[in-house]
Amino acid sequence: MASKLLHRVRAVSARLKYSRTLSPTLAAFASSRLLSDVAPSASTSPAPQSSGSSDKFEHNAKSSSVRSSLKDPELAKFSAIADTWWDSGGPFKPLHLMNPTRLAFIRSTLCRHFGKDPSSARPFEGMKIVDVGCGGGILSEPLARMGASVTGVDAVDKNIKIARIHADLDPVTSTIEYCCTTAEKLVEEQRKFDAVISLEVIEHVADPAEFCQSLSALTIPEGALVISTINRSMRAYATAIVAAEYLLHWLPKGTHQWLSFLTPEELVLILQRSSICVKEMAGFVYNPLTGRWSLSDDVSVNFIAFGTKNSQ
């Protein structure tokens, strides 16, 4: 599978040779979505309605969270459901179900890159890893159990409080450094990590290119970056928004905005401009019969990418 995925990434990179003609800031690229399909018509899309309570949540999010690259409505949404992070049947149920598969990809790629033993119980011993957008810590905790020195950061204060409380229940995970801060703030503090991980976050930020620049700045030369998101495809619109939010109610309505998704080609290009070379990419496929996720060559909906920081 790894060789097939690497071939896919190289093919994507080859198709992006024209990218040198684009603006370095990717502003025009981001607004015109040159690599995208036409967005679904607003008249045919489910339209989540705002209410007075959402204004209250937005106010609370602003007052209890740090300035972030995330859009204010996104901060408000996640602040409103922060108490449910460790409820495996709640709003974050999809992430709980996907977590073993995400961790399998992370273990495989990081062990291969850093020469670690993937069969070891603690393969990340001696590694410094930051989980950007850690939420309640559902990824940070297993990373700590695999031996890593973990820093978990999130812009929502309620998320960090929940993460700390849960981590303190286990002496192993109580060593995680949780901070209510942002990747941009860590860059200002000149923090560096062997591996930077940010899963299901980039689709919620205001400026994906700037966000990736910050992730790259946190990564040591020849270090690793793992990032996951949702493809801006019609299939993703049908499954990740219409089905997951409006039919199956796996997620609160309005959790995702289709126009904020990135295609794999766009993500590769943005990372290239941030000195990150994508080495491997995989899709996540859900089996409704088993209720499990698995890695696949199909990146049409959920996908994850592994890249390395160029040596400086």
The other form holds:
Amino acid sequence: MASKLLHRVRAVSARLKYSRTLSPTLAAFASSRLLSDVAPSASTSPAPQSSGSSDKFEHNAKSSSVRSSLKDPELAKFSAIADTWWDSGGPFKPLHLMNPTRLAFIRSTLCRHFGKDPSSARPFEGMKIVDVGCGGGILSEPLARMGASVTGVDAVDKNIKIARIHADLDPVTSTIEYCCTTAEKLVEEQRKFDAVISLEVIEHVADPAEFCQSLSALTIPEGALVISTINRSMRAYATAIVAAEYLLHWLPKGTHQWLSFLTPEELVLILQRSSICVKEMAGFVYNPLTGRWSLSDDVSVNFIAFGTKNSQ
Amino acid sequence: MVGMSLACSLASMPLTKHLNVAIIDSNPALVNGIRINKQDPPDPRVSTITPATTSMFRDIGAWQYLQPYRHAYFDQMQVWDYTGLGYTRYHARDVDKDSLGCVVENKVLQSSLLLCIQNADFQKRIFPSRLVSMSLNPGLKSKQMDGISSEISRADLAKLHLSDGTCLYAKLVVGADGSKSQVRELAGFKTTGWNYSQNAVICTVEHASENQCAWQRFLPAGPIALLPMGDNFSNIVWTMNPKEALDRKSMTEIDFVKTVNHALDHGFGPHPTSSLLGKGNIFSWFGAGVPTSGNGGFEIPPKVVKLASERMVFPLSLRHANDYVSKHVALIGDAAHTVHPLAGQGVNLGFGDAFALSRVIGEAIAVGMDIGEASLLKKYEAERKPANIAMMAILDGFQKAYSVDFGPLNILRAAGFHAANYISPLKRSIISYASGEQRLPLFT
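Can you switch from the form predicted alone and show the form predicted in complex with its partner chain instead?
What follows is the entire complex, opening with the chain shown before.
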């Protein structure tokens, strides 16, 4: 479906093979994100800070939770609305509306890659999947219903608590393992998963490249990695920030920072460097008349990418 | 019937085959089976199945159980009224189809669905009792651990109490329990509607030879419909005011047959002639070059020879639930909407609901959603409500238009008959919509 997209993606990776120089946008991006202030500050999430090791680890630990210097407020922001995770009319309404569409993409790509039967009610039976940045478990629960052994991790402790309570309401989802930790910690524990999924997280992360390295380390060779985020385009600024936060009040103001967004090409490059080859990409579009999201070739605002880990 | 069709539909789809379904129905036939003798005279309770419903039945594998029993396809339909100013004759070949619909006894439908579900590899249990009470919103039981954990693991389910004392937990409760739905009451859905000041008299009659056309004549008090059932039998649905209904029910059989023939034939007004004041010529240029059954000419319905069953009387009303769904509950069929029988659409709307709901459930399971979630049930409501309301509005409009005997209105109705008869695109559109092929009238 995304032959034009794949063409772009392949062109980018081809460029990568023959030239080591970063494109201007990427250079600017690198300087603004990677070298921005990384002053450690006290965080509400216990696990990363208590490790208290070298600077590098601290830097990595923060990277999976929050954008550089606004760490505390951002975590606090998510903590404050944590109770409303499962209120499908509350602040997380856009995620609830988008969920079936994201799951459809995940289902189709994972079934195809792992050779599972898409018409089965539990196609992911026997697979281990980790949901990095699981929040209240909006994605983890459907994955568990589809038969997977799911581990959900999030840096905000309150989210994990809410997720645990909600998952225990249904015997099928009560098997989900929730941990208040980060991707880096999981890498340290040498955990491996058949599929690593991190949706709408990378735009909140201080160092996307390191984050992708961790996600890749969690994936088994020939395993799957699915990342979704928002494109750094003018249209995304108009839709995801101005419209969603200021006009329609779908999201609290300041949820997203435009400079933290990644373009599809950048995401592919970062993943390439983490030994992940992006195989498919799709965009989400919202139809205001029906109030529904659907998959499309249009990656100018929200997009989702599916990649596989190179076998070593 | 509609509830059973939902169960059969879920059983037939690979995504939903694994669901555990409990069927709660105090009808003993469900447990004992429905015995049908082919020599029995036809039951007066019949349904007219549209081609769309027939193909849905074929998809779920229930049609094969129906075929050995009496059922009658009809490919022609004639509609006219007592004023004799116009008529419309529909033929299945106008839309390149073989039939306009099929008339089947309700007990045959029930039996075929029951056989279908019994033979399906499907986890179902039949509870032969009635629903007494239901609790739907236990809410998030927060943090009461230790010993109440089993309560918590069921906290997000609906709890049902049955009349025989059984207690069931379910993710989704589907109310398919008819116009006086208990599920609808217990779930607190409000309804809008009104009673028509009309009752319907239903019975089976016999002819001297086979009837293969559906006939409907609008009389001042209400329409009389004659539907072919096969084997020289036909079903009569005659709408009239309650007092007349009681009279007609209690009069002797011979007298009743006479009044029926009178109503179908010369009673209340003249026959429409095939071309009235050259109106046929005016409209013929619309259908120029396209063969239409408007040239078929008006026919008199076959004479009724004798009454073949008891006469039953039912009050008629229009009722529509304001919402079809809420968390853990969905309504389908007559529980959600009841309509006037004048176009034979009621049960077809119900089957449409059942198949739409089963499709929505299948899509939800495909993406791992909880089937009791309100947002996904709303998808079903958004699909069916507009279609159902459109049909109800049209039927109600017809009922009101034909209940007034007022000169100019009679001419308008006659013009309507002529238009439908001679303007082929309009005729095709009407047939498509009534056959269930088209969801909304006039917009393809």
